[in-house]
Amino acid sequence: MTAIASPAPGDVIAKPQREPVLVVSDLRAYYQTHYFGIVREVRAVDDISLHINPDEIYGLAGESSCGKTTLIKTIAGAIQPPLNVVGGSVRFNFGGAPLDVYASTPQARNAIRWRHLSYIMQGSMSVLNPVRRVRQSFIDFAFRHIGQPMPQFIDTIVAHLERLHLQANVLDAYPHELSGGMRQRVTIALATVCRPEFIIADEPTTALDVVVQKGVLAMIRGIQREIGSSMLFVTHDLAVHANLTDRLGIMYAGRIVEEGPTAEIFRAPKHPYTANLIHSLPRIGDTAPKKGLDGVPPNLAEPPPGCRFHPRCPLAMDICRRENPAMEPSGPGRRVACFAVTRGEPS
């Protein structure tokens, strides 16, 4: 029998590489309409590739109408006409059981929802039925997935609410009887009570004041660590990303233009759009005037040729007007879609 040598002091033992929980490849999702002989196509998600690792919070940032919500609906398989997937794939890997969202049956997609894949939707009142008590919402969302008799199921719900600093009497309340912060915590509890492997959070702190927001973010991070799930966290608020996410993708006009560790992107943004976003943040003691970007975001029904940011970009070159820059590696763990970065500054 061959002896296995023990590692010498100071040797680094490599951890086994775990497969990503989510892999999105070349995803394209367009709003397509055909009325009165007029065909219209809005390219809201156009050639996006990304992956999210186990136990990771991946942030998605960008200004309003850049396609963030469309992207996460497409990833969740929660699309309806006129939104259609016209190319690419979305693959989940839950405990070694891969699932291609758009190559699987509706039954297979429904089987993973809430038990393996959950969704914290934008605005708590969009989730909670205003004419039903909170208890019934938990029964509707989670009872069949948890599979416990009703008394034990309610005990499980009460214990989970306590983790989010909510008392048991919340179950007997109607949504309008709760504050905005309490409703948001109930929404988070609904999304996490089944201990899913993957959570999508769409602007979960938008309507909250900064004090309540801080508490909700701490709870989201705490619950995510406790259950060991991965998360796709979407918000336009870069300060939230700085405090919560591990990696960050910057989205502009239906495409991701930069990706990397959150701390590195804030320390040294590479894409000119990312740099403008970060430089727009207020800083204590900084009294210099802030200058916004010239121009407006493009119309995604008729996007400009080449790089979609070139009409507003201070570094634009001739090639930017002709060709779409691919996402290319730009340092450890980073990718950027910008000719000025990958081919050098313009002369």
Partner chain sequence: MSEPLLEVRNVCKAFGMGGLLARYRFAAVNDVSFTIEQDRHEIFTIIGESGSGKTTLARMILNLVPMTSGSIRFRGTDLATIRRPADRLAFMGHVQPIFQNPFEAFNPLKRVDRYLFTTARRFTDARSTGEVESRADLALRKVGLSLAEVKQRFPHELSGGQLQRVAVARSLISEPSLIVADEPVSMVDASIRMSIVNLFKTLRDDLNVSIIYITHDLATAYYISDRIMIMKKGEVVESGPARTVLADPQHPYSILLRNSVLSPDAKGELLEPQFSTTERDLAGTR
Contents of the next structure:
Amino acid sequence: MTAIASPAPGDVIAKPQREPVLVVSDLRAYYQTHYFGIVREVRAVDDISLHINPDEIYGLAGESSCGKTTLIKTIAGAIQPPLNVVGGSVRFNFGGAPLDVYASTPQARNAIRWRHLSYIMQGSMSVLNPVRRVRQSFIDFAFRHIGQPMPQFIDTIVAHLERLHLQANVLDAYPHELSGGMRQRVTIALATVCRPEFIIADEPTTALDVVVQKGVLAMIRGIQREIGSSMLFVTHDLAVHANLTDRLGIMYAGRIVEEGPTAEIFRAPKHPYTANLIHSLPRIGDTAPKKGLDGVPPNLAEPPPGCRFHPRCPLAMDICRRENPAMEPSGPGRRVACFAVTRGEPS
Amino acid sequence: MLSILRDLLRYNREFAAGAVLLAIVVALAAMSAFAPMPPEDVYVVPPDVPPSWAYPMGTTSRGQDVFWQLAFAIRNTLLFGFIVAILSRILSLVIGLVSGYLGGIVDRVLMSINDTFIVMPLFPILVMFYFVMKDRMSWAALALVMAGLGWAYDARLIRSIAMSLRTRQFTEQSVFSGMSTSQIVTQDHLPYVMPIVFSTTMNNINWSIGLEVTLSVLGFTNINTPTIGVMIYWANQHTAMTAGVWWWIFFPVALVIMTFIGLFLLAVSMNEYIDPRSRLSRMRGTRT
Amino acid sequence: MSEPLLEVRNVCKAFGMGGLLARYRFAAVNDVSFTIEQDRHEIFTIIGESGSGKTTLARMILNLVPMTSGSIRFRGTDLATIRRPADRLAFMGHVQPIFQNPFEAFNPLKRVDRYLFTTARRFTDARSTGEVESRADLALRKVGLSLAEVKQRFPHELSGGQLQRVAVARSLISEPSLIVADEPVSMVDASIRMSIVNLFKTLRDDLNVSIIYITHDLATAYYISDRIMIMKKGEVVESGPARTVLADPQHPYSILLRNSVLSPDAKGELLEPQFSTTERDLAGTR
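Given the form predicted on its own above, what does the protein look like in the form predicted in complex with the partner chain?
Below, the chain from earlier opens the complete complex, with every other chain and molecule after it.
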């Protein structure tokens, strides 16, 4: 940046005190299949750049099959053919030890797992082994990372469970003996017991009832603040983002279309897609008619030319049909990919 | 359907290899229509001639041309396998789908019959049939008996699929669209089990040919209708191996092994092809 | 019009659970009563979390599962007496369902238009292909689609929102007076959700259909419902006019539910942990 003197809107974010924990640059990940001689390419993650700072919860919102699950798989380095990274990079920075996920050895990638990078997934049953007691899951996941002798290790676990208001006796339970909310808290405990710098949470509360969801979200927030890790929190539920995340990225058809501080986005959404999503949210006490968007999300195997949102966009202009808008700074800490916003409406 | 076969031939090596093997076998069976002599006749050619230009597979000790004998034998054996498979498929489909969809008392009655058939030992029963019926034990009767015994496992498999299909929302959508039970079973559920039926058909043909050969070799069938098993039976009766007439045994055995491998490869490639969604996406590819 | 459209009276449904020796009965629905009037077309919402019995209740209203005790009368006819196929068919002409997951509600191996055509053949006087197709087209136009968009299509060629519209259109062909919609928008994407929800309003206002809307989402319930009924573990804890109940819930569970709804206007505020209430509820779920 040359113009340091004027705090231009081009300044993406005020200089962070510490380096970001995660930097994703120009990431492209496509599903490439060759079945019976027919080649298909689904551009699930197409040119995404983002960074996540220490001690922040970055929310990622988007509809089904917009590529958000693919994005977190790619960030976690957990991809398998037919999903391939076609370009770009994913770089972690754990306490001054940088790691480029797609330029490092599998051993180096495995070494960071759970110690520095952990996951909270939607289906708690798929994390916890259904035929073994919870204690065994903790031993499997965390014992070698914590490196304490067994009695102290168990003490550490019990102390950690207490943070999530779980009693020591859940260790002796089988997963099916716990309720859905307790099970999800156990998986949160599993993911945070090694105090990782980075946590990926994929729809962790979607399967829970609303009453339980609120409590679990509060615990995720509390424990994240306590251990000071960064979190990438993915859910399609915008109300969850409004309550939990610090910054928010909105994905549409494999791209991030808007990014900024969550409260700012909710206060004044800029991208027409975001604006519709937020304005159409029903609220208790609000009887004004809400309008959904017409049309359907594009097929990522053959996305429309130009901006992928233009067929459904009320502000679509000629240029939107030809060119793909890049993410451009728009206001403090905010970026948006929309010609109507960055170039102004046609006069 | 034709385009699916074409794509399978082009892009699936197992299917192509299996299809080629079976095509050879079927072509040989079709040759039986052009045979210069009826298969039952003996001493129509010089006996014990090794394979030569005049007799490409040699002749038997009974004065029969192995090539033409084999054409008839494989025709009968294949026909036998297909008839058993088709009859037993019909039984297992009807019983499996109805039992799985209706559930309740119908299911319990049908499945208790089914389980009885599963635990019955097949081989002694077939031998017993032979001893009871003796000369009346024709080729067709054996096929009927085998079909009656060969449906039980697959009916259970089909029932388990139908049971899970019954609880799917689209079945209820069909119910509320006013479709009758038979419509739901044949239109909604049958397509789901068809790939499995194709695959088990191949296995069932293998199974019935194998049993038929076994029974025939031991002489527990009508030894006047030429089948692969009957050919081997006669070869054994004339101690073909020790007499050095190896071609009498070698060619039928080789052909039946080809049939087995061909059917097995088809079954395997069908298995890979079972998932309907991936099938649709594979076949369609990107539509531009 | 003295007879109510639907009268649910003291309905209970119990399932036997456990093994051969340790059998116990589990009441999925316990003593539920409500009435939907014939001439007042309304959206009646049943709210509940998982395990509240709301889906079991819906299936009993659709006459898919028998009730253990109590009675459900549709225009005075007890559903328990509807057993013959012809009677069932006639009943289905009046009461139609809409299912939760549009991708599950159509056979993926079949074209979606077959559901429309069969419904038209079975429930209307249309016989020729032309008549059947025009019935289907008419119904599709009511939901903002047309037959041209749907004909010959397989479910995977349509989006979730389109499929859910087709499902609504199909249910409309027989011109039912009651539609039972079990979580019809929970699997539909956010950008399309409100157009489906608005569609239900249109059905009520323009087509005079009463709708039983089953959901766990209080916000959409507030948006479209006329009356609501809140269920917990098979029992009704509170019911009444939707906006009154949701604005000022009385029962402790309704209050808890209402307070647990995350407001989109929270402006990133920290959630205040409510361990006491959560803990109690968690303990209660087992």
